[in-house]
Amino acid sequence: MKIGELSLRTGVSIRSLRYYEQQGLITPVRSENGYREYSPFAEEQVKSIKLYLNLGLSTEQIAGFLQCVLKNKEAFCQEVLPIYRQKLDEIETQIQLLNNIKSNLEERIQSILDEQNTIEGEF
C-alpha cells in the first residue's frame, strides 16, 4: 500500500509516517518510480507506535523494543518494563513539580485575597 492509504487506515499524517521512517520505526520498500510501498503489516506497526506515543514514550524509546513487541507479547520483551518504569518515574516527578507549583499559586492567591480584604476593611 502507498503512504496515503496507510495514512488513511491509521489516522496518522503522511508527515508523521515519514518521520517514523526516518526514526527506523517503519520501513517501506521503494518502487521503481520512487513511491513508498508498505506491507499490510505496516498498519499494525503504526497502530503500535501510536499506542506507545500515547503512553508518552519517545520514538527513540519505542525503537528500542518495537520489533520485539510486534513479534511477541510485551511480557516477553525485556526492554519494555525498564522503559515503562523510567517513564512512570518521570511522570511522578512531573506530578510533584506541578503540585508544588499549584500550592505556590494557591498561597499567592490567598495572600492577595487576604490583602484585599484587609484594605477593604480599613475603609
Second form
Number of protein chains: 2
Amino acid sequence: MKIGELSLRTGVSIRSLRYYEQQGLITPVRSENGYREYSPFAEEQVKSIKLYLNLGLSTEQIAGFLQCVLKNKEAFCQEVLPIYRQKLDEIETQIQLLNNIKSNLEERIQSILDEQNTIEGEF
Amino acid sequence: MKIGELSLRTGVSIRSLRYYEQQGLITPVRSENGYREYSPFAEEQVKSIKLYLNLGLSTEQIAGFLQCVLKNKEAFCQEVLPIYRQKLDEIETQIQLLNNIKSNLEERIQSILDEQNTIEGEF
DNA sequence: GTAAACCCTGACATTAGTGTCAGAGTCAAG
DNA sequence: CTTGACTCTGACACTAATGTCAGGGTTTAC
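Show the form predicted together with another copy of the chain, please, the one above being the form predicted on its own.
So here's everything in the complex, that chain up top.
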C-alpha cells in the first residue's frame, strides 16, 4: 500500500510516517516511480510505534528494540526492560517535581485566599 | 551594579539576565558607555523572577504581575490568583498523564518479569 | 489531454529558556 | 600603553515530533 492509505489506516500523518522512516523505524520499498510501498504488516508496525511513543519513548529508543519486538514477545528482547525501567525512573522523578510545585502553588493560593479574607474582615 | 555582579549575587547567568530584560521583566538604566546599571533592588527582583520560573510560569505570565507583586503582597494583585489556578490545573493534568504512563509501564515491566519466570520454569 | 488526487524532497517553524560564540567596545591596573 | 577582565549586540544551537509550504513528478479517470 502507499503512504496515504497507511496514514488513513493508522491515523498517523504522512509527515510522521516519513519521519519514522528517516529515524530508521520503518523501511518501505520503493516503486519504480519512487513512491513508498508498504507491506500489509506495516500497519501493525506503525501502531506499535505509536504505542511506544505514547509511553514517552523516543524514536531512538524505539529503534533499539522495534525489530525484535515485532518478531518476538517483549520478554525476549533484552533492550526493552532497561528502557522501561529508565523511563519509569524519569517519570517518577518528573511526578515528584510536579508534586512539589503543586504543593507550593496550593500553599500560595491558600495564603492569598486567607489574606483576602483577613482584609475583608478589616472593613 | 553591573550585570556581572548581579549575576554573581543571584546565581542567574548573564545570558538569562539579558533575556529577562528582553522579555520586559527587568529594565536597568544604561550608563554612558552602554553598560546596564542595576539598582540594588534588582537583586530581590531577579530572585522573585527565579522563584516564579521555578513554579513553571512563563516569562510572559510573570511579566503580567511582577511589577505589582514587587510593590504589594501577592493578595493585592488580581492577576496572580487566576494564573496560579491555571498552572495548578495544568500541573494536575500533567501528573494524571504521567501516572497513566507510569501504570502502563509498571504493568508491562511486571508482565515481562512474569513471562521470564515462566520461561525459566520450562527448562 | 487535462484536471484532480496522489506522491516526492527539502526546508522552515514550532516551544522557551539557556549556552555559546564572534566581533567589537570599555575600563582598570600595572 | 598594554593586557586582562568586563561589557555590548547579534546570531545560531538545542530538544523532538509534527505542521506546513514550495516546487515538482505521477497516476487515474474522464
